[in-house]
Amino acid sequence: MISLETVSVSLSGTPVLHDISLDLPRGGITAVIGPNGAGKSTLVSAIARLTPLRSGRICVDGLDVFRAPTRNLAKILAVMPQDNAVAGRLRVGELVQFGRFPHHQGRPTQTDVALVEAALRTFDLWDIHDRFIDTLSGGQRQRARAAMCYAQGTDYMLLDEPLNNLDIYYARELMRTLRQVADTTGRSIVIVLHDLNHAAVHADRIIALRDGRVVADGPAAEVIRPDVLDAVFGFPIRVETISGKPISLHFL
């Protein structure tokens, strides 16, 4: 379980996250939401030890985040940020053998490269696992740092706006994938997405933020209504069920 008490976070002195109290159970999809500056992205990074907190507590399986040794705490949570900077003469396969790197500290076994050839395979790189990165188009690159995510072999893994750069095709594959992958490890995802639809249709909960508190939190259907919607981006959005998932018609 991912455990936040009383969490806020401040960036250059603007406060950014405000007493977020949340307990995230192990196993399948976790969605946030929001407008620009509610604090997703500031969310995930906090639970990540990425940015400090200015008050409150993060745990993961009962581990302090910011107490634990970095080795101990990327065995069990991985991140994907949404920064997607990557060093361009790396290799595909090269970028998702770090993800393995916890755990054979430079030596990687032959369980470790066929962990990796799994998670190439799993996010359709593997046809490109020897392209440079930086031949690559932004919607693969997203795919490969996903995949070097996904490779960790982490029971958490962390994902801040990962169809950036995706076209609707491999937007759509990426979240089959992770739905696959977390009915089928067990694993925890939590995923930052701007998409409405793609939240409602693939995970279990969703949490809405807004100015840095969560204004809903919930399974699609508690989510994605006229009411909370409107509530967290503040105009009216018509929402229809279609194959009994509430979609959103934000764009009429």
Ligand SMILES: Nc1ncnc2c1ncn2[C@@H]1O[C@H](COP(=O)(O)OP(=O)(O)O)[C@@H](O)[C@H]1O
The other form holds:
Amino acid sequence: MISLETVSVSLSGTPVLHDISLDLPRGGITAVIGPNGAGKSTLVSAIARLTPLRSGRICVDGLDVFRAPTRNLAKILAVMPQDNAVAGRLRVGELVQFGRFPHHQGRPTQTDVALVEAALRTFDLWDIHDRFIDTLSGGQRQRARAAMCYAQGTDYMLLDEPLNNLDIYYARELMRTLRQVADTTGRSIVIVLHDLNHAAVHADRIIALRDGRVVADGPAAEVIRPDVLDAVFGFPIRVETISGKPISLHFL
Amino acid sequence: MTVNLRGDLWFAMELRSVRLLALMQVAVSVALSTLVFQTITGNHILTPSIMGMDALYILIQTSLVFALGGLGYAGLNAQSKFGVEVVLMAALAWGLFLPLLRYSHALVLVLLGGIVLGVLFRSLSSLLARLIDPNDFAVVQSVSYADFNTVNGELLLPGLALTLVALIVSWRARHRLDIVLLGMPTAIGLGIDWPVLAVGLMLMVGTLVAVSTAMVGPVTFLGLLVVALSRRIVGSDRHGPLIIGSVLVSIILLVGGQTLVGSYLGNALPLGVVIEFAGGIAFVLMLFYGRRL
Ligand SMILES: Nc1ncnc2c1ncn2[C@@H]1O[C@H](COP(=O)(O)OP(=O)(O)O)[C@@H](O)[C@H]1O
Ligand SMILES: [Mg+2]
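Coords for the form predicted in complex with the named molecule, given the form predicted alone:
Let's see the whole complex now, leading with the same chain.
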């Protein structure tokens, strides 16, 4: 379980998250939604021990993320940050292999090699595993980073806007892959999304942030509603139920 | 190194082997410090000299000449002068980098601080240079360029020991350095203790630069040239091959260059100047062509 107890974060003196308390039990997909600047990335990077807290506590499986040895945490928690240019001349396969680093510390075993191949196939990257990262399209690079996060083999995966730059085919594929990972391996996935419909269709739980506070938290049926979305995004959004899912028509 | 050897063979052999070892020490330490510095700062066109350490070195020399005069300066005990230089330059590097342990996001600020201090040191040196006797100024000028010809044998042993330790430390950190190249957030996510690793290695870099600058003088562009060349040759950003590659390239460049300059150009053109020139050109090319170079 990921648990946040009255977490507050300030960035360069500006308060960004206010007193957030949340419990994310094992398993399933939790989507985090909210307008730009709501604090979604800050929330993810605080859980991933990348942004220090002003107050409060964050534990993953009982380990305080700011006190437990970072190397142990890397075996239970993987993070794909929002924008992180991959420096260096790396091939796709090498990048995904780095995801196994917490387990092999630089000397991959047969198991690691097999798991990397599985990750590459899962994210449809096997055909381009020999390509250099800096020759890929934005969407291909994004999938490579997601595959690396997956290859880390942790119980918890945090993904910050993984659908950025993905076309509709691969956005859908990625979400379905993650759904399958959550269902078959019992891994917990926290994912920041801008596409409300992907959140509604694939997530078990949706947390809506605005101005550093949680304004809604629950299954799609409770969060993807005109009144709630108005409170989150500041304008009325029509919602229709299609195949039993609440679909937002925000472009109307 | 026996090209054109004449006269007392033993004396010359000893002199040359001391010089050879010193050159190799400088070569290794420049290659390692630049490579590690570039990885931690995530920038392939930086060299550790951005931290203002060579400027501090020149300021130390200028102040000494200013205080003691050219003759007094020449009469200084080489070993204690070396010791003081290393301590001062290392203190600068440590003072700049230790705060990173607490504020790991402040790397850019640290680099900026180094640049500003460098400018300050340079202005102070030129102010002092204006105040000293023109004859003494010639002394300052001659020590402001790397000099690979006159190497003090007594300084060799501590320098060699330090460089060897740094080589072992970098080699053992090679896999973690590969991860550091992915950027701080990803590296931490993969279980790298970023502040400890980065600060530890930066302190090592600072000490290496301090030692090699105190040994031969400022070698700003040598590291840039060496690491860029070896990236080209190795064709990968993996630190295992890169460490071996850049150390070898550096040794070949310095030792080979010194042999060529010493034997065929009759020392008319100091190696330091040649290397700075080539390094400067490489730097400009890298700015123009970016990663493709
Ligand atoms: N380094 C920083 N210094 C000050 N404020 C910041 C910094 N980084 C982000 N912020 C602010 O924090 C808020 C939350 O940012 P972020 O978590 O990135 O939002 P989101 O991911 O939801 O779009 C924004 O208002 C942003 O302006
Ligand atoms: Mg964000």
